Amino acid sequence: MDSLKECPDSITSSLLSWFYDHRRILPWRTERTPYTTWISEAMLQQTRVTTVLDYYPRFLERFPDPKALADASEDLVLKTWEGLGYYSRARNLMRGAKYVCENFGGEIPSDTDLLITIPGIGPYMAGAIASLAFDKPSPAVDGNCIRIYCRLHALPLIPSDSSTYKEINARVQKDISEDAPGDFNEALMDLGSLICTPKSPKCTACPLKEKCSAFLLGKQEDFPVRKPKKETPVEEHTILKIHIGDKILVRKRPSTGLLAGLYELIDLPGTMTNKQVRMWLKKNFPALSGAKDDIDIRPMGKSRHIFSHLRWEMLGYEIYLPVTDTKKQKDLSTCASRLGEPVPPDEYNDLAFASALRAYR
């Protein structure tokens, strides 16, 4: 690296020297292509590296290139993504793959202006793909990068402000290595994940500590500026896992909105008692009314799921509807079809469910 020899005391040389000694060995770094970079960066958004390590090889085995992803069904992609959360990322990858096939002949372009036209690819990901896969000196500014630079220069900026992105992007553009832009961006990623963490940063181990204004002031955790957190809204749900003979009642969520396109069990608003659930069942399954009350309702306990903007408090019940003969099962299935779709166990296991329902799945 000639640039390191010329500027041994620069931020760039200090950061890269540290990175070459301490970088994490990750599968998407050892065999990098534009497509694998895109997939790994999409998975790593708001997800721990340890989690992505399990999903990354499985996803690539099933969808090895943009065409395979573009041609796949949404249900299959969401099933493969199941458990990673933030499912809009998977849908954006599908949309982006179709766009790449239709507009770039299935080859991901190297130019950031073209990359950013692909659905689901924003400035950060365009910079990451251009630098990591094509060795172009393009900044990849994410939360880690913003935190590092705010501390490095004692900038009292709010990460979510658009002006903050512009300021940090300009500073990174001045520092980024012309010879090793991908390594520079990855060094910032590793430094932010391992050393310059949001809380209790390990400043004594930081290669930039002697150049860091926040460290020299003893105010590392004052930068960047944190916005006061809003109270998270809470929703209460009653989840019903209903068995009708050898089938389980499921339904698909709408194609837009929270958990779009994923499957769920019967989800009712509010927290219902056993008695209220029984009444709801008799109302929605008239075949049960007037008959001997032998509905088997088993409590499944409470569960909580926290989204980025919302918290669900859930109470679950597993229900076995009485099926005494073929006619009874047909009547119950007819009623069930108004609520969702009864599916056999093998099909049930292949459906992509919302992670929020894991406790009841």
Ligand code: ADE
Contents of the next structure:
Amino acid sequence: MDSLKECPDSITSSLLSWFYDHRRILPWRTERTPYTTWISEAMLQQTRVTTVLDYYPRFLERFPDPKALADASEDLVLKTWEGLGYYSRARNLMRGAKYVCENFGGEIPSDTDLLITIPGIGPYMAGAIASLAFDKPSPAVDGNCIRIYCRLHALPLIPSDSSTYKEINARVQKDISEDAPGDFNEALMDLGSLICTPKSPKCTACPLKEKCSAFLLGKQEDFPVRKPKKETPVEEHTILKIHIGDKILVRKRPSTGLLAGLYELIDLPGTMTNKQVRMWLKKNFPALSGAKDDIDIRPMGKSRHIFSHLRWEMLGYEIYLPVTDTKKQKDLSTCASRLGEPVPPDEYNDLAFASALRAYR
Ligand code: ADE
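Switching from the form predicted alone: structure of the form predicted in complex with ligand ADE?
Complete assembly follows, chain above in first position.
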């Protein structure tokens, strides 16, 4: 059944021989286990390889197997993930690790039907783990793979349509090498990163150029079809870094939703002027009402953070509340405890912070 795939001129053979000459040497490719594949694939979703290179060894050192991850504190996992973004991936890994310990005795299963039952593991990741770690001929279809196949066969498909995934999955299933399915999937990943890039693909260097319908039509950048972009919603925030004596006021975000479970500074809706901030402080810190109290408010400027679906426009202020004596410090801390938690600098530095607030941290 594999005779067509084995033909030296087939997509499968051309892609594999290119891969063996040009593949990237990456840490998760050298010593591979099902667990390391899972961790690296979770990190690599929506994050560049160069960024993951730093995080991958540190994460594995702290959490070397599913049991260590399942037993870890969420704060430590989020702290280790800090800066990688899309924190739901870290939380899903923890949930997944607990599930693997409870249902599979801590061993990651090899079957895609079982892999997909693990929280946080979807069809792409199940295919990647099954093929890379267990040599199963399972497609791992992501955006790169969709782009390559849409160009290869000049398919006018929209990547986010669910029918597109099914169509490409079926085509990859036909081409995937039975002998080296993991290499085949990684060859697609490398081709998508190095050659068949979204913009300005390097078609002349492509091992599939003679078979690529889009290239032969001179229309490689017209595939896949782009969906008209919707305007990204914008939210305005005022960020307050409030010092109370030697402590800084922080709070933990709710356990669900955007940046769930991460720490942040005081974050107020809208863009507030210096005067509005002063009024807000007087209202929320009644202990400041003494006539001589002078609040030191220093503008920290504007900052922007772009999430996948939302943009934050922020304006920051650094605030030093006047702590004249220990009673004052106590009164201010009581007011502060209604807003968050004042923490000393060493504890502050150890908290898993929302990277959206990096500019003000
Ligand atoms: N992107 C997603 N998975 C990858 C892998 N295993 N190697 C390189 N890039 C990737």
